[in-house]
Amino acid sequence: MALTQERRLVTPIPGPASQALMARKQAAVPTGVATTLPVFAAEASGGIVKDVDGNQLIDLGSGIAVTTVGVSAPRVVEAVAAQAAAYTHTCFMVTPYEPYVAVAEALNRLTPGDHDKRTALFNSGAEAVENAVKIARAATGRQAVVVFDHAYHGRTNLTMAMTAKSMPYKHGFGPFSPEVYRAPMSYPFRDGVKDGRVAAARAIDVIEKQVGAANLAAVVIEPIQGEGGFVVPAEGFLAAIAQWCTDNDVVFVADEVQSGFGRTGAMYACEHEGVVPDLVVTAKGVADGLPLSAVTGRAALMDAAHASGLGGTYGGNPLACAAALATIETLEADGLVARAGEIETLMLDRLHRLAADDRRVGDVRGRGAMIAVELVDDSGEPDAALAKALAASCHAAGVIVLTCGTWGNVLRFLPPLTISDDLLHEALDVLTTALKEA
């Protein structure tokens, strides 16, 4: 790898060069564009991000689940360079090109189910979610959309309406798109319901009473919630919701923006429960950092939109498509989906031991390389202050961690699948020390 895979601090965090760049950022970029760490990246490779001061930080964020196969993975760099030398853009809607078709073919193969599928490419996760809703509405002739408590689906107007958390995602930005309704999510640590079928019955009761299947185009759900706190629903919840959708001709949409593409130890998180969605939304990890997203689904649904009803100037940009094909090759050739399972075993073992020694770690959950701890106070209530303090301590010690959750009390870990066990152990040693000192 281009960088030595070791944590190294040569200045305090942030160093002088990062501080100077932050001053420039504050003078040029609006305050609404915030940053998690006050350091500026210069290089990155494997499980390490090097900043402009020469500090090397262990990366447990992957650019929020994007650089799953490692930053600038060799196959991706080579593929993007070759594509850039050929052409950078023509617009698929004007003069189409083979890489778009190849990515669509790959996603048709990789997404759950062996039915006839079609794929359309877009730029961001939020854009793909919006298009999934468009497709569902076109196919059903209905307007209503159901989402869940703690959900995050994006920052556009429709996806803000679909997102549960107000601050910082929705506050002051309304009014929002209508015909979006919310059902209770299965959240075993908070609701105490361990039987997913019972939790699903509760949600379905709300849907039937407050929306009605006859009005409903789609149910959109993250198989493992991302920003909402890495909430893993109780076993049976997803399958019961999907079956209800099938029985009522409602489109079941799996938003796998954060949980997809090998992150959880399966190519898509819904595979862990054998659920086959009608539509699957892919983004983040699909192209190793280049902007690309997709909606993949049953051919009859995907073909419901009229000609030119789907698309966008940059959707399926050839550079991003080249990166996606190289990312898929890397995942498959290097056995990285299985590697996610190894990361899960290591991290859950360490974090469960941490929880056994400290009751402030209320819950340890997740799959693959999508793991989280929920932090609580002595009464079991969410402790956002502790999460913030621990994240700050880890950052100062050279470990990139992220917070999330409806109450801001969850630490989430999203390491690249190429990270070494040694770096994972070292990062968790830092976390353990920070928790003892908090």
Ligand code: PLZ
Contents of the next structure:
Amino acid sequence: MALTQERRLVTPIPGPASQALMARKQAAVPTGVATTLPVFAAEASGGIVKDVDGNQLIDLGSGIAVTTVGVSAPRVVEAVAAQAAAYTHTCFMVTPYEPYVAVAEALNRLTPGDHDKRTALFNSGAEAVENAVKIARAATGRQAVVVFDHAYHGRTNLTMAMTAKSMPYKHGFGPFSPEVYRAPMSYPFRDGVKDGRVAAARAIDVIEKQVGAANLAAVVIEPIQGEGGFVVPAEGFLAAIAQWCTDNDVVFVADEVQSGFGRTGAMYACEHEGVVPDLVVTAKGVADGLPLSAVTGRAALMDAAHASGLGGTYGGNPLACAAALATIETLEADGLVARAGEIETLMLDRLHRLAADDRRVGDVRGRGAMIAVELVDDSGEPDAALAKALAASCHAAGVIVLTCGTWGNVLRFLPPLTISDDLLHEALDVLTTALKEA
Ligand code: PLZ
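Mind pulling up the form predicted in complex with the named molecule next to the form predicted alone we just looked at?
Following is the full complex, with the preceding chain placed first.
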């Protein structure tokens, strides 16, 4: 790897070079575009991000679950460079090219289920979610969309409506797209319902009474919620919702933007529950940082949209497709999906021990390299201040961690699958110290 895989602080965080860049940012970039850390990146590889002052930070964020195969993975760098030299763009809607088709073939193979599938490519997660809704509406002739409490689906107008949390994602940005309805999520730590079928019955009752299956085009759900708090629904919840969709000719859409592509120790998180979605949305980890997203699904549904009904100038850009093919090769050749399982074992073991010693760690959850702790106060109420303080201590000590959750009280860990055990342990040592001192 290009950088020595070690945490090293040579200045306080942020150092002078980062501070100077932050001043330029403030003068050039609007306040709305905020940053988690006040440091600017200069270089990154493996589990390390090096900043412009020469500090080396342990990366437990992967750019929000994007650089799953390791930032600037060697095969990706090589493939993108070769593609850039051949052609950067022709527009697939004008003169198509083979890498797009190869990515579609790969996603048809890698997504759950062995039915006949088609894949359409886009740029961002939100754009792909929107297209999944368009396809479901075209296929069913219905308009309503059901999403869940704590959901996050993006920042475009339709996906803002689908996202649950007002601040910061929606506040002041309405009016929002109509025909979006919200059902109760299964959130075992908060709702106490450990039987997923019971939680599903509660959601289905809301859907049937407040929307009506005959009006409903799609149910869109994150198999493990991301921004909403790494909420893993109770076992059986996803399967029961999916079965209800099948029984009522409603399109079941899995938003696997954050949970997909090897992140959770399976190619897609819904595989842990044996669920086969009608449509799967992929983004983030699919192309190691190049903007690429996809909707993959049953051929009959995908073909419901009329010719030229789907597209976009950059969708399936050749550089992003080359990156995706190299990402897939890396995941498969290097056994990284299995590595996510090892990371889960290591992290859950350490974090469960932390929780046993400290009541403020109310819940430890997640799968693979998508793991979180939910922090609570003495009465079990969400403790956002503690999450914020812990994140700040980790950042100051050179560990990149992110927060999430409806109440902002969840610390989440999304390391690249190429990170070493040593770096993971060191990062967890930093967290343990931070908790003791908080
Ligand atoms: N669906 C499940 O996690 C993106 C958003 C960060 P885009 N999550 C990170 C932020 O604050 O903007 C996400 C997701 C799920 C959809 C999206 C949207 O993906 O590529 O950010 O549009």
